[in-house]
Amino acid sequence: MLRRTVLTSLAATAAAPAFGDTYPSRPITMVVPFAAGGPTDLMARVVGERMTKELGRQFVIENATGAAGTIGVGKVARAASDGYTISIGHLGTHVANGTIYRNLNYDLLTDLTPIARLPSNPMLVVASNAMPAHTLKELVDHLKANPDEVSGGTAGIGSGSHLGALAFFAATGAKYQLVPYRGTGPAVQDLSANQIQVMVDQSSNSLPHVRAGKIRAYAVTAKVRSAAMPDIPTAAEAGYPMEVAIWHGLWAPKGTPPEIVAKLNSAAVATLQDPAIRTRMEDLGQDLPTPAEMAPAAFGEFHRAEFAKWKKILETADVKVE
């Protein structure tokens, strides 16, 4: 009798399914550390449409705001690992926050499994119409003239656009006052208002403004003008030598089942093979991954190396936050 009980308990062992054979089973919760609007809920609500497609269960976009991404990226380091929660943030909210926030309460190195690795986007100076100056090189001089009368927006301390001032204040010697958002979307609402006055700011949030007319763009901070925006010049060829540019990812909690990470990985790259999904990115501006890059092993090692980098950024800067 005991045999047979045995025998059959390992039966049904060997015909129950895996648990990645599974998942998904029902909608998946992708978390945007930022307010709607801004370009990291943009990327969120263009992969999560299509990983839907792929995987057949509703990716719901919830935007946890507030502390320049630590809470949204807190509340999925904290959740269970069972793949219905996973992260979408940046180099600001994954990498940034972890040497400026002295007292998460989440490692990002550790707490956090890497799914896959998105596009990056480089910065545009971006200003009011209402700023007198056209040129990279004209605002520059118009902020150091009147060091206290011009406010620029950013999505909070350790955000891309905070991390893009300060890549701006480093290679232009100019500074303007900052003013911190919930999100940039809703900073650049104001900056087309004139409520504040300029912004580094990502490329997919900005370039659209720029081309309705709404706002002035200065330069971009990459190497070489972008196919997408090619009358805008570099911000070195103004003499002001500036390469910033904000990668995505997506990260699920820690221990997350290896299967179920494999299938959001796969779905993510498939999601940016799709011909309209890349023809959608570069139009923005956007430099896609290879599939190789996007693996989350080499996605962590990216990561990793990104965190060393800007660590000793940021410290060399003394931005913290007690």
Ligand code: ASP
Given for the second form:
Amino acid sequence: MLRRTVLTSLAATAAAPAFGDTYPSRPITMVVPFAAGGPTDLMARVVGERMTKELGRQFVIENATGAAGTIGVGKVARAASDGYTISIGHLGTHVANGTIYRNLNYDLLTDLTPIARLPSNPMLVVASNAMPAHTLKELVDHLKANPDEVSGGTAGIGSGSHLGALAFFAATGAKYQLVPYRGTGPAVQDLSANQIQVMVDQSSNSLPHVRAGKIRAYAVTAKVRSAAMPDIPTAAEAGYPMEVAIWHGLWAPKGTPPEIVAKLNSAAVATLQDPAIRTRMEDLGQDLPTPAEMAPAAFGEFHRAEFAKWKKILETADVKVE
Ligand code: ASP
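In place of the form predicted on its own, the structure of the form predicted in complex with the ligand is requested.
Below: every chain and molecule of the assembly, starting with the one above.
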């Protein structure tokens, strides 16, 4: 009897699928730390829709906004490590914030585990159509002649649009007032309504508005012009060299089983190999990582290197929130 019981339980153990084999068996929540309609939200929706097809389970987008993304990222850092809650974010939320926010109650490098690197966006220096300046030089002159009168949108201190503004201030010596939003989706709407006048914004967010003639673009913050917007000069061509690109990524809570991370990674890699998705992203000026760059270990190494690089930059610039 005893023997039979033991055999039965051994057989049950052998037959029981490993946790990773049955994953995913229910919807997966992807936490977007900014408002709907912005660049992180767009990335999440495009990638999540395709990953849903790959894994056969719904990716549900949850916008948990506030404090430059620190609230949404913190939610995932404290979530169960079962692969059902994952974090999407970028250079701002998962790198800069770790140096800027001194009181974060999670550690970006150790409380999250990398799943996959996602595309990178150059930034556009953009303005409301009501802005009298028509070139980057004229914009800089206008800002210098009207100190403190021009407002520019950001998604909070440490967000991509804030890092873009810092690069703009450093490159031009001009300044504008920073107005924080819950995401740059709402900010670019206000820009086209002239509620604010300028932004340094990710191309995926502002390019559609530039193409529709609702806002004006002066320069792209990249080394070379983008095939998606060949008429927009580089910042160097426009007289003020500056290069900033906001890369994105996916992370899970630390301790998530490697088989689950591997499944999520394969689905993300397949997503970025899809020609329709590639075309859609490249049309917004985005650069896509290779499958090798997307691998969890390579992405983790890249994340740590970026963290160290930006820690120095932000400490030198003395950007902090206590
Ligand atoms: N990623 C944007 C930023 O950092 C915000 C957003 O996605 O809405 O500026």
